[in-house]
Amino acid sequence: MNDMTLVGKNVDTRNIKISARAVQVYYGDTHAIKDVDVDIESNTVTAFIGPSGCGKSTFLRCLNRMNDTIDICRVEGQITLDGEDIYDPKVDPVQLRAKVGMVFQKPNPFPKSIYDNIAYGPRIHGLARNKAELDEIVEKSLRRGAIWDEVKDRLDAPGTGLSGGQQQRLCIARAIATEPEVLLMDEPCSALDPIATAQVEELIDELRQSYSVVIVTHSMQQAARVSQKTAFFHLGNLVEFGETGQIFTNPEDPRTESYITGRIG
């Protein structure tokens, strides 16, 4: 049997980083996410697209248990990271979030120096034995965040003094300083100008070599540019999931086609 028969719907299970099955999310009595099944692959950018309020960000926050911080939020179903249930009571959410990093819509550097923004996570997780190791982690993370050359001479300056695009790359560098395996990005470019957006998109493409990246975006153009897999959410349902090219050029569900052609949004 030649390998071509495996292409398409079938996913190489060895390559699955996060698997979600029958995931439901409730905010009080509101059923926000309904029965979502999805597999996030290693070294792949997966985009979540769909209209505002469709559940993209809510589902994204399930993947590192950020919804735990909302009192009225309840998550059901199963989500595994490398085959282990992340909602198992034995799992420490703080350790989970070191493995599954998060970058938010609005750049949110800590009110600390550029150096301390990056060093914060490695310090609390005990990743460096001494100052030299910490310096190395900081430089490596800033290089991976594609911002080292811009800040290397002013590491003591406050992170909040950087431009918006630089702040977002600083936040990406901060997220990868704890050596995560997955990076979640919730509309990371929506507060940025086109030039800063292009820099972050280029960075996302590079990060895919080392991480699984999941990005929520309002911009279909962005999803088409940066992702290999796309999931379309509508009214809390995962309507369609597949190769990005397929979703954008030949969607199977009429709701996906309506969204992509601008008839719903």
Given for the second form:
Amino acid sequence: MNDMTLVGKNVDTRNIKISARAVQVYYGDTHAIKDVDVDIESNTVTAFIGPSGCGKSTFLRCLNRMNDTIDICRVEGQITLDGEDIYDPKVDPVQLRAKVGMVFQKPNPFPKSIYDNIAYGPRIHGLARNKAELDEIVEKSLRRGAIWDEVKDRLDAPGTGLSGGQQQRLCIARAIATEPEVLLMDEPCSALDPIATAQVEELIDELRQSYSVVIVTHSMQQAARVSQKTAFFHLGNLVEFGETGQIFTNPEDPRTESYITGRIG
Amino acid sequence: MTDTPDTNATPHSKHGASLLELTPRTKRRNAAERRFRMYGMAAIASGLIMLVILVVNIFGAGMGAFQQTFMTLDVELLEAKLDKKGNRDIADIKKVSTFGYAPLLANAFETLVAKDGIETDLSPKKMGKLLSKGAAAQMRNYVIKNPDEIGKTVTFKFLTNSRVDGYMKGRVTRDSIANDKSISVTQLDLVDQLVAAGAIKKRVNLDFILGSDASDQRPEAAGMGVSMVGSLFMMLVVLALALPIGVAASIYLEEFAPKNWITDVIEVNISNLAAVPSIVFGILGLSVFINYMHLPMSAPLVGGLVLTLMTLPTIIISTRASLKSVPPSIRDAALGVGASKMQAVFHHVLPLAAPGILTGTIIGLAQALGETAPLLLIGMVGFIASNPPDSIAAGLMSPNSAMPAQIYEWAKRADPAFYERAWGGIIILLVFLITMNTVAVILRRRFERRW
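Same protein, the form predicted together with its partner chain this time rather than the form predicted on its own?
What follows is the whole complex; the chain from before opens it.
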């Protein structure tokens, strides 16, 4: 476990935020996720890596029940957030998603003003009592999303008019405006150029102070740069899960080694 | 079809061949492409020619209906004929029927002929026949409205009868009336003289657009106005029922309903419903709304209900298409920040789909506006010369016609003067349809979002 010093990352004692046990996901007859156990810690960036179609995005979407929107998708096993089973019939996915925010692969701002994009979540959850509070939330979220300086003069401009990288940071700001506890990111940089990617990565590292972040990525360099924990998925199985430093320097499983050295993928 | 493998082609000839020379294969391919372009252009050209012929035809035959021949005539409203007691009692005045007014017209003609020095062998009564049969009624209505004018000489603008109108428009000639009992050559000679004297003139006829249908005897007085009101009330019923029902059904089917065999069956049947011949809806309306529910015959309410059934599939199909075209990433975005499914739909998906829904609705309405067949069965055709309705309830419940039904009715009648009115009615209907479709196109252009 001392291998993390290789990448110079501090590892504090962290508490477990999300715990998944024996999770199975089926798409109709296809067994997409097989028996996955993962613990997501708070104030940590956890990266899911693996070849395309290995189930990492599917698993990510289980964590805030976005898979509910797909009719043929069935989830078994147990996923708990702070010890509460999120698939309990009493749980309303709407409340869950307010706690577990999500950023998608393609920037998807609402075709509304920048202000309304951020204010939408707080509005529907009743987080602001008046306009002044809402303004404050919008500014705070945009600042945390590292996009405030670029858009503060044009909050009324449509969010869809921003550049790709700005749109993605707007989406991140939108996700954190509802004060989530966990932030799920599904390949947030795949549609961005290297400069925008660097900005988003920097942002992810800052967000770690307040949230637990789970990021799915195809870029192993990115996983190594931003995450403290890495999970490697292959063909629906969780092959290896551990400290990022260890996974990238001293993987236990031969499949992990093959993947990070570029032999499978 | 032209890309069949060429057995004669030698593969190795590709190497070293000049780019400046076209190979036979390329030549054939280019020729096929040229031919296809020609077919396409020919198809479009023939379509355009048809359209031009149609439009020229319609306007050529129908524009005449918007003008009508009027005759100005000074009529002395004789007290002796109209109000024998001389006390201007409205009840007594009303007792004088239109027959009592006919002599006044004869007198007026006599005076006119004498004043302008027109020579004619016709009796004053025969001269009066130049006017529409509604002329006496027009005078009577005027007198009942203004009893104080009795005893004075009033200038009236009368419609001439349809033969005189036809003569003015070139439809009726001295040859064509050889066997016509309702007009004679001497009468046409008089018309020529009256035109010269400035008494008979063609004028714009707003009554064609605003008035009601008239009997077989008076084609010159027939108008589209009341049937337009009938169509308007039907469209109100269609809009009030088909839009909310259609949109609610599509939102449910598209966004909420589970995808299973029941929804598949419903989906297939909605498409089938769109292909059902409209006359079937007419029969359905007749048996359900009139025979079973005892709603009044010929009422725009019933017409509207039938057309609603017809328009629903159009609206549902176009609404579902526009809901489908909203990218799923918008739904994900809304759900991702913790919106409920309904909030995602109503806050984000529906506003984006609205232009498409509106377009579909307008096109559905335009379709319903031009529909005739179902109206035949619920009695909205035939001679329905009702007055314009005086309230919304009356507009919905009292017998009325609709624009296409009115056109059909005119086209059916024997008098050639109705032919012109049928085409004129088509022009009005087309103006409505083109306006609605233009609004639909503008809405789509204006609010369409690009992703």
